Amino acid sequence: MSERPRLAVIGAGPAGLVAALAAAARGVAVTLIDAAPDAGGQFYRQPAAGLGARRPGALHHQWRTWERLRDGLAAQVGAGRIRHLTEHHVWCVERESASFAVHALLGPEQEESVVVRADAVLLATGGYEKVLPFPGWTLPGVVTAGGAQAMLKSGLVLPGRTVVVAGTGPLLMPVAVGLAAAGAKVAALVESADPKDFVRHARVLAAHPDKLAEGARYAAELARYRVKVHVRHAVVAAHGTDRLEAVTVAALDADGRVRAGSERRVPCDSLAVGHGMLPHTDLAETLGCRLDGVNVAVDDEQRTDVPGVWAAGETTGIGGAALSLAEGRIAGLSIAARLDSRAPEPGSYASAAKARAGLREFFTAVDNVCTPPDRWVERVGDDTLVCRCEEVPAAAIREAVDELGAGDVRTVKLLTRAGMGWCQGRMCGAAVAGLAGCPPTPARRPFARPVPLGVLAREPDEAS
């Protein structure tokens, strides 16, 4: 592998997998690095082998696509064209003159670090859920929508027996259907957006009949499982003593305010709540890649503005597995050509580029409709914790802005410690920005995850 140009792909989800396969098939020595024990990412997350799942495909759609990717990866690893490093947690990517050094912590303990050297890097680091606080959101039994899905896919366990799924966005329907199919009683699906708003985007939606059919199938499954669907509603509070016992659901007016008298209590022992996704951009920011809003900015070949660095998948914008697959293929073909000192032939990825353009337009329309209500901050009481790591309540953030003059997220952080804990603001960053009335700003941390001091003091070993 050392005689061929070297590519480090960070992230083994849909984008990273297809890019690794495309580049390896064209003579590039690929190292695929991922924090999980198996490839697939969140979308293709698999149950542990020891659980003996008889029908793992029942938890997924696009299962045949996953089988092709899985088998292709196994073949390329067997042929020595791809080196697949599992349970490697990348914490930093450094430039070394004309190459890169990718540093990763090993295994669940994350006390040892290794380095992977490469001529090019593809960032396929995916996304994470946007978490917005509300009274009672820290009770045991309240999980993110993606967290509930991950528990089911990887552990074959339910977050509770009676579940409410709430928030906004296309993830809610598959989560609710998956939980109901696995035996949970889904007491309600609570969506803050109004489906009638999609009428404004009829032209874009009509160009994607497959997506409309997918949504119709989920709607039919919700009806079959007798899941009550409440649109233009929100969970405004969670209740319980030692754990979740019920939630309050209320109707929202056109401005996102709670309609007086519409509140009602729904008994449940689990709440799966999600308000959309945000891209993982930590490594891109460390490398100095330009951001377009909250997404990593790329050109038509998925190149960032940092030479030798490509990005694909959710890190360039949230858009689901199909978009990630299209971007990953374009990136893999581009990398293989550029490492061979030539420009890629546009015709080689024309179909992927067409799919990318259409899906980006589709998900822009979805994002315009499925956004958290503007007035969500009004429902956050002063005593509601916003930063769980540092136990910072909403009152402290409001005081920093209204009385101490904080005008940006960084100043709020310095005055309140919100975002200074273990997660470094990944969980609370959007909420802090929303409560402070400030736009989110890039963190540009030197490390993408906490690193033991002993690791920094030692010379890293080469990854084997």
Given for the second form:
Amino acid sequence: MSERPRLAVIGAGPAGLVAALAAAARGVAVTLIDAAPDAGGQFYRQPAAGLGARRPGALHHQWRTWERLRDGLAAQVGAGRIRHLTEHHVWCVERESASFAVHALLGPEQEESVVVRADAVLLATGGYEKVLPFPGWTLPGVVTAGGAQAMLKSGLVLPGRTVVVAGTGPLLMPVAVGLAAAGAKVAALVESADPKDFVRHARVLAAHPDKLAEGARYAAELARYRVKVHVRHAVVAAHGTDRLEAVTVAALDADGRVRAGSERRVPCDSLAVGHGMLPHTDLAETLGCRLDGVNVAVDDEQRTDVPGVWAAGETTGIGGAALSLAEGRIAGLSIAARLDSRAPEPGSYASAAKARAGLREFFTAVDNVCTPPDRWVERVGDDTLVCRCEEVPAAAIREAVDELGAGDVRTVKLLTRAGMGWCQGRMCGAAVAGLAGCPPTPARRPFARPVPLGVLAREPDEAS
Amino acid sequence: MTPRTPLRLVRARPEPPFTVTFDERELTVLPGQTIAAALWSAGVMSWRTTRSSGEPRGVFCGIGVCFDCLLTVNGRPNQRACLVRAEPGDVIRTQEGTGRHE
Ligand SMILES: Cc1cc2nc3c(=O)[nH]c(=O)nc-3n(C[C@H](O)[C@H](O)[C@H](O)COP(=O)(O)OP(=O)(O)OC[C@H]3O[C@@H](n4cnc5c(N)ncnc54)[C@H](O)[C@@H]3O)c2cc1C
Ligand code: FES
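Same protein, different condition: the form predicted on its own was shown, now please give the form predicted in complex with the partner chain.
And the full complex, kicking off with our chain again.
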């Protein structure tokens, strides 16, 4: 593969896959690297082969698109134009004079590191779910909504028999429908946003009849499974000793305060909860790419401000699989052209650019409506853990701010250890910022994965 | 009407199951499942206790980000149950605290 320019794509979700296919078809030697054992990312996650699913599409929407991507990948791998490295966890991307060294930890043990060299890098690492703390959220049986979906799609398992799905955002509907179709009793779908707020965005919504139809389809399926939907409601506490036994659901007023007397206990053995998504930006941060808020900043061609580094999909902003596909295509075409010292033909990606503009506008509107009301902070009791890893309660964070004078997330972290544990603040970052009353800032993690010291000391092998 | 299950939904015909042990108890696992999926199928939701207050934990994020699902696999502590696929004969243990006391 040595004569052709080399591209390393990190992440084999919708964005990375489309980009890899577009670039490979235009003569680029692509190495597609992903931590998962199979391609597909979060959206196209599927049952392991050993599970023998004959109708895996039953857990999915847009299965046709996946089949095209899967077959395209197989063809390009067969032709030697894409090398697909599975179970490779990238922990660092290093800039060398005119190229890049992508370092990845191998397999489940993750004590061996290999390196992939490339002339350009595409960051397509997607995102993860944000969950804001509430009393009882650390009980076994409380899982992220996306996590419940991921476990169902790949392992064909359910978190329990009776599930409550709660939080805010467009992921809750497919999760509730997925769990119900797979046999769980979905006792309630609890959404804190008020659909009436969408009226303010009527023009944007009207421009997306396909999205509205998708929403209507989910609503019909929820009705078919007799799922009760509560809008402007929230799960304000989870109850149980060793595991979840019930949740308290309450109505919210226009300010996001609990309506007195509206609390109701709903028995359940699992709660799938999510308050939106956050992009993975660690690799971009260590490369020195500029961020725009919490997203990797990119130009019209999906280029970051670091030459040779592109980013696409949810890492540049949350907006679903269709937006990731459009961004991936633009990135792939841009990379192929730029590695050939040309500018991409605007006509070659005009339709993808149009889709991107529309979907970004749509998801900005969704994001505006599906924001957890600020009052969530008031419902976090002093003894509620905020940092799950280091077991830091809300009281410690409040003390750091009110009594010790911490004015930013970094100082709170140093004073309380919130964010210093295994997950490096990925789970508590947004909550700490909310409780401390300051904007979330990038965490500046040196590595994207915990790295054994032995790995740092050794010369890496080239990936085979 | 037959009850709905995830396996029925996708018309799964799994390869023959195998066994692993979880704290001396035998569990049946379908090929390809992660350790977390195998534990969920057996109705086990927690398999770790935290370092300072000994609180029970299991899967939270389900995708390898939160590290709440740590346990010991074949003598190696701190393995993420949601990422590691179960293999026949695996010896799986709950994990207390840092998992380094074994
Ligand atoms: C748990 C979860 C479940 C979701 N379920 C749904 C759903 O059911 N329906 C829906 O519409 N949307 C769902 N989403 C939203 C979904 O992420 C997007 O719509 C879409 O998948 C984004 O595509 P992407 O290509 O940007 O990233 P992703 O699909 O997230 O793919 C990113 C890929 O990068 C890999 N990766 C990340 N970091 C590294 C690293 N350091 N080294 C190696 N590989 C890495 C990951 O393994 C992953 O395969 C879910 C999101 C999450 C987090
Ligand atoms: S459940 Fe979060 S890392 Fe396994």
